[in-house]
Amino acid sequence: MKNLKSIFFSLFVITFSLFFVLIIKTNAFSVDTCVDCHKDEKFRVQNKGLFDYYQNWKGSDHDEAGISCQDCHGGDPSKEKKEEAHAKNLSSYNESSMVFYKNISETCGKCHKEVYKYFIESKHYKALKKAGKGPVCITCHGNPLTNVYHTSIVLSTCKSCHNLQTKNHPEVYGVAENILHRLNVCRGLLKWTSRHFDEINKPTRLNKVNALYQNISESWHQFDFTNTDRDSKELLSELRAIFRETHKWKKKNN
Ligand code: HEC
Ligand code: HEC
Ligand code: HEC
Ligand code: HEC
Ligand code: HEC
């Protein structure tokens, strides 16, 4: 009788633990009504613009890192009704919105602290705070926000202020173009080499690359293009050297 009791007790404990494991694994209790409602296929036809924002986020680095709508927009993701979830007016035209143009750097800067620290040192940031104009994070990062827009899109924004008529640093355009092209080539090289680096098992070989990327992010977001120009050239030649080494290694070992 005593044995039967303890068997029942063990069964109870096991079932209970399994239940908890299941909850943790499936996240059954954490709801995200923003995503649940915004992902509705009906918006594809009813409100294409709205649906595109969801599509751009889906599968992005932010999605994969668990960064969801309310992290950048606010609102209450536990409420099922739109009015309650949106809480206040979430429109980007609303001055208190986290994505109102002037507030965007602070919203992104909550998490990207380093980049934000550099960015607020730039003349652009000062101009933004004064006149509400000038490039912010989404001028260059968009679709999804974790990428850099195509070079031509970025440059067309720069050109609106930096040109021969305004006489405001018209040379900026050409320099920015060169740097962005170089960084595009670097991104391609890095993607290819990283795929083979585990096989070669020399991750430290990328130390210099990582350090250069950090410098570039620092000077670029401050709009200090002298240093960015220099470091991006060095980055490119370093990545080309690694590319050649990896290529040779592959030929020998395959
Ligand atoms: C039950 C459905 C529903 C839920 C829940 C919901 N939304 Fe919306 N959302 C909509 C619809 C529909 C629109 C289109 C504009 C409208 O009808 O108000 C919209 C518009 C928006 C907009 C554009 C700004 C505007 O007001 O037009 C943002 C930003 C937004 N939602 C973010 C969120 C966030 C963040 C959450 C969660 C905290 C959320 N939504 C939850 C349905 C929903
Ligand atoms: C990493 C930050 C970030 C995340 C995460 C994010 N957004 Fe946004 N979203 C923005 C920014 C910045 C803007 C304003 C710039 C623009 O319109 O592109 C914006 C604009 C929007 C707009 C248009 C707002 C308007 O007033 O016209 C909608 C709708 C929207 N987002 C919906 C969503 C939904 C739904 C999610 C989650 C599935 C989401 N966003 C996740 C940053 C984010
Ligand atoms: C709630 C925190 C959070 C907010 C707010 C946020 N991000 Fe992110 N972001 C992350 C995380 C986490 C990652 C993925 C890990 C990483 O690479 O840092 C990421 C990745 C990125 C990347 C890719 C980084 C890389 O190394 O390739 C970019 C670019 C980026 N975010 C830009 C933005 C922009 C622009 C905004 C504002 C519109 C924004 N983020 C708002 C947390 C955030
Ligand atoms: C003028 C264009 C531009 C603006 C404005 C801009 N970025 Fe960037 N950002 C870039 C470029 C170019 C890179 C380098 C991308 C590469 O080649 O990998 C980058 C890289 C990044 C990265 C990855 C590198 C790192 O240091 O983690 C993050 C995160 C990021 N930006 C966030 C932001 C945020 C947040 C803002 C606003 C405060 C912002 N950016 C403003 C163009 C811009
Ligand atoms: C709304 C107008 C505006 C736009 C758009 C704009 N800029 Fe600027 N930029 C300025 C102003 C204003 C200054 C400061 C001029 C000064 O005081 O010397 C400036 C200065 C600069 C400087 C010199 C920085 C320094 O510290 O001396 C660089 C580099 C620069 N911008 C690059 C860019 C790039 C790249 C883009 C496109 C992504 C861009 N700008 C878009 C207005 C703009």
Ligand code: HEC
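Residue numbers count along the first chain shown, from 1. A quick note: this is a predicted structure, and the numbers were derived from the prediction, not measured. If you superpose the two forms and keep the largest set of C-alpha atoms that fall within 1.5 Å, you have the rigid core. What changes on going to the form predicted on its own:
Relative to the superposed core, residue 178 shifts its CA atom by 2 Å or more between the two forms.
Annotation: Cα of residue 69 displaced by less than 2 Å between the two forms, core superposition. Once you line up the core between the two forms, the Cα of residue 187 ends up 2 Å or more from where it was.
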Second form
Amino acid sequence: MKNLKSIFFSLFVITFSLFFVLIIKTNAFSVDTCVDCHKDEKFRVQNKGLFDYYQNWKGSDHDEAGISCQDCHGGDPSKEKKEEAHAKNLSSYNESSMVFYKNISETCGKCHKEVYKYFIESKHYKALKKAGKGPVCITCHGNPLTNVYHTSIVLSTCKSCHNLQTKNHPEVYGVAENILHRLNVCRGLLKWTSRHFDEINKPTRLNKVNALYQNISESWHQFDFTNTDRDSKELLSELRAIFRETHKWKKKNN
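Coords for the form predicted on its own, given the form predicted in complex with this ligand:
Below: the lone chain, stripped of partners and molecules.
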């Protein structure tokens, strides 16, 4: 009986030890001192900009994708001391920093490879590398909310350079605005179509329009609006045809 109790006790100790080690390892791998520190409410008063920056990141696309502070800013999230955690976190004014203005497109491009591929072919990128001026990812998408293209963003970004006063291709603004309005309509039709078109069992056609929309969203960053304007018109025409066809089919079968 004593031997049996001894065996049970030994098994309990071993099981508890393994469980304890597992907890320690899990916590070790999940620690993120960047987030733990920067989410502190004290920054609301001490550094409002830093506080808002964390609040904007929390729940954003980057947060949901597991992209944390060190992925863009550098630093070591496993270190508890500020000096050690910030050791590789270079100021945005440092030309070697990943978030130095001229380096931002490369930093974003580590994940957004297709978008980056198009952007480096654009005149904007060439001007950025040559003169250090021109829009980069955060100019339109914000930081770190990753906003999509809204007409308001066009008004505040494109038009600030492309207008009658600067005489810097003022026609670009109008073309860009028309394309974005068209894509907004396409986005709405795509959501409706994705929910209903599969009932007709034509996935190949639906896959085609989704691929075209994705391609336009990525190739937009080359800012060759001749191709983008043509492709967005083609996409809208096809989506309208699908909408009419699906609506007619649903009316007939319901």
